[in-house]
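As C-alpha cells, one chain now follows by itself in the form predicted alone.
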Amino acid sequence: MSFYLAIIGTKDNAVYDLEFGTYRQGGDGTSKFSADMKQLCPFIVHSSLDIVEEMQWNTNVMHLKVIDKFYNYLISAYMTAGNMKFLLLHETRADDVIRQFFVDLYDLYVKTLMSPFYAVDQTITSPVFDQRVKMLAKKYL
C-alpha cells in the first residue's frame, strides 16, 4: 500500500511532499505507485483543493475525512488553523489511524513554524521534519 502526503500552503502552494509505503503487514515503507502514478500524484491531490476548500466554510472540524476519490485512491484532508492543508493520498479507509497521523503531524508542523529560521508558507527543507514525518508514518500507517 502506498500513500502521498502533501502539505499546501496559504496560497496552494506546495511547502513539503512525501511518498512512501506502509510498514504494516511486512512493508518496507517503499512506494509501491507505478511510474504514471508517481507523476500523478501532485496533480491529484492539487485537484482537491477546490472540494478543501468548499469544505472548510461548512464544518468546524480540523480533520475534514475522505474528500474526494480518483479511481480507487482516496484523498483525505486536514484543515490547520492557520489554513495549511494536509492531504493524503491512499488506497484504504482508515480514518481514525489517518486522523491520528493529521494530528501528531499538526503537532509536527507547529513545532517547526516556532522555530526563526522558518516562514509560513516557505518550503520545508529540513531533513530532521522529514525523518520525523517518516516516523509517524511508520507509527500509524
Contents of the next structure:
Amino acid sequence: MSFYLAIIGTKDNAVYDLEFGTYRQGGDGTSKFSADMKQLCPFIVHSSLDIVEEMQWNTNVMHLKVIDKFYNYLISAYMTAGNMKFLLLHETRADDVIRQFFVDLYDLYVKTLMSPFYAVDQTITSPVFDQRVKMLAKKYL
Amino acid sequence: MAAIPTSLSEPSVADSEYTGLDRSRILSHPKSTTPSPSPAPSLSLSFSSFLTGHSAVSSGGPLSPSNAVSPSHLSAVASLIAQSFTPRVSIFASNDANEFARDKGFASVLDLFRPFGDVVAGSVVVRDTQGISTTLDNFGIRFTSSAVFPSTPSSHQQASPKSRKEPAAPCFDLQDLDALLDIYLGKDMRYFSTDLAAPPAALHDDLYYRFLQRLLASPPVSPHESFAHPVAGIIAISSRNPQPIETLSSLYKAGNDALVPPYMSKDYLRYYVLIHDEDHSDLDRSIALFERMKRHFGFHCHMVRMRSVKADLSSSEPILLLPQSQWISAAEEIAFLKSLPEKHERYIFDSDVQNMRAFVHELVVKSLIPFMERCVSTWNDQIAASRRGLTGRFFSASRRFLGSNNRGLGSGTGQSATSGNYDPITGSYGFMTAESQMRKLADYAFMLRDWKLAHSTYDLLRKDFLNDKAWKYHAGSHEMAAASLILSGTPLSSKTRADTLEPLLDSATYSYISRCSQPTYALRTILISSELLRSRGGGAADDAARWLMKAISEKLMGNLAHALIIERVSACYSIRNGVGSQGWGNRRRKAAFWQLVAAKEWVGLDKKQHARLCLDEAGENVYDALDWTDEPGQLLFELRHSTESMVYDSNVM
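Could the form predicted together with its partner chain be given as well, to go with the form predicted alone?
In what comes next, the whole complex appears, and the chain from above leads the way.
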C-alpha cells in the first residue's frame, strides 16, 4: 500500500510532496511504487486538478473524497479555505481515515502559514513539518 | 492542345504520396491539374471534392454543418464511422470485361470501379419507413470482388469436429495495422504529410483518422453481422463480347450457384452493366444490345461508355490522375506504399470519369437505395412490427417458456436452443430465420442512416441472442445498438449514459473478449463508441476517455496502435473546453498528462519525432507554465532530453 501526498498551491505550483507507504500490517513506511509510477505521480495528481476545480463548486465541504482514478489508483482531494489543494494518491478506499488525515494536515498547514517568514504558495521546506506529516501518516494510514 | 501536365517538371509533387489526404492538395493545386485550360480547373476541383468528401480533415476542423443525417454534432472522425458502414456491391465480370480493364491499365474491372464508389456524386435522398426523406451526405458504396465468401459450406460439413473450433477471421489484422503505422511514422513521415501550417492537433487527428479508416475498412464476411454481405451484385460485360446475353446469363447463374455459407442470402440486387468500348465498338450496336439487355433482365441495367485506349501523359484529351480508393485494407496499403511510385500513377480520361460518376450515381440513386428501402420496409412490416407489439412479446415469452419445458421433458438431450434457429455448430442462424432477417433489417437501416429504426431493431435482437446463447450475435447487436444510440442524436445525459450505454458497451466487450475470443471486434466496439461519444462533448467525452483507457489496459492492440490510442485519450480530453471565462469543467491538464504518457510510449517505440510533437503540445498547453516540471529527474525533462538527441527536421513536420 503506497501513497503519494501533494500539496498544490493556487497557481498549480507544488508546495509540498511526500511519498510513503503504509505502516500497518507490517509495512515499513516506504512506498512500493514502480519506477514508472514514481515518475508519473506528480503528473497524475496534477492532472486530477481539473476534476477538483470542477467539483469544488458543487459542494461546500472541504473533503472531496475520491475524485479521480488512474487505472487502479485512486485520488482523494481536500480543498482548503485558502484554495490550497491536498491530493492523495492511494490504492484502496478509506474515506474516513483519509479525511481525518487531511484535517490534521490542514491543522499543520495553518500553523505553517502563521509563520511570518512563510508566504502563501511558497514551498514548505521545514524538516519539522516533514517529520510531523510522517507521524500523521503513521497514525492514520 | 498539347496536354502535358506540368507536374512532371516538379519532382516534389511527383514523388509525394498519392494517399488520401494528399490527394486534395495534388488535385486542387493549380500547377498539377491537367493541362487543358478551360475545363481543367473546374473538373479537377469537382473530381477532388467528389472523391475526397473529407477534404475538411486536413484543416483540422469538424465537417461543416450540413443536412440532417450528417448532423453538425458529428466531427470528421465520427462521420467517418457512419461512412464506413456502407453497402457492399460485388462485381462479377466477364473475361472480356476484365481484359478491357487491363487494356486501360487496371488490374481488373474491380480495380477500375473501386475509387468511384467512395463518394457518390450528386445528392442522395433516402426515404425512411415513415416516408420522411432525408438527404445523405457523403454516401458511398464499396465495390468488392465476388470472391469474398469464406470457405464454402461443403468444407464445413466435411470438417472434423476438431477443426470446427478454429477461430473465425478477426475483424482486422493487428500486425498489418501496426506495420502501417510504422510506415506512417517512419523517419521523415513522408507517406503522411498534411498541410504544413496546420496545428499539431490536426496532425494527430489525421493520423488517427487514417488508422481508424484502415481498421474499419474491410471486416470479413461473418455470420453475426451482414455489413460485409453484398447488397447488390454487378454483372459486367464489355461490348467486345461475342455472346453478350449468354455471358450475362451464365454469370448470373454462376453467381446464383456459388456456394455461400448458410447464413448468407443470395437475395441481392442484380445489376447488369455493359461497358461500351468507345474506341473499338460500334455505338449503335451497343445501344441495340443494351435495349435487349433491358428487355431481358429488367430495369436494373446501365451502359457505361469508356475509352479503351490507355490514358497516359501523351494523350491529347484531358486526363486525370486516378487515386486509390480510400477504403483499402491495411495490407493493401502497405503493398501500395512499398511498391514503386511509377505504378501509382494511373491516368484516366475525363470523359470516363464523368461517365463513371454518372453510372455510380444512377446505380445508387435509382436502383440500390430503392432496393434497400423496399427491403427495409418489407422486413419491418413482416417481422419486426409483429415482434414489437404486445402479441410479439407474448410470442417470444411463450417460446422461451415452452423451450425450457422441452428441456425439462427431454432431459439428457442437452438442447439449449430455445428458438431452434441457432445452429451452435456453425455458430450461425440460417439466412431465412427471423433473427437473421431482423439483423439484416437493422444493418440496412444503419447503412441508410436511419439510426432510430436501427437502434430499436438491435434492441429487440439483444434478448433473442441472449436466450439462444448466440454470443457473437449477442455481442454484435450490443455493439451496434450502442453506436446507433449515440448517432441517433438523442440527448445523452449522464443518467442515460450510465443506465443504457454503459451496459451495452460492457456486454459487447465482455462477450467479444471472453465468450467469443474476438478481441479485435471488442477493440472496434470501443473505438467506434469512444469516437462517437467524444464528438458529443461534455461528460460523454470523459466516458470516451474512460473506455479508451479500458482498451489500453486490456492491451487489445499492437504496440504502435497502443501508443496511438493513448494519444487519443488526450484528444478526448482536449475537446472539453469548459464554460465561462475560466473554462470551468475543462480538462486541459488531463489532456496534457495523457500527451505525456503517450510521448513516453513513443520514445519507448523509438518514434522520437512523434514523441517530440506530443511533448511540445503538452508543454505548450500546460507544463511550460509550471516551474517544477522542467527540473532534471522529472519525466518531462528526461523525455525532452531524449528526443532532442535526434536530428529534428522541422521542415518535414
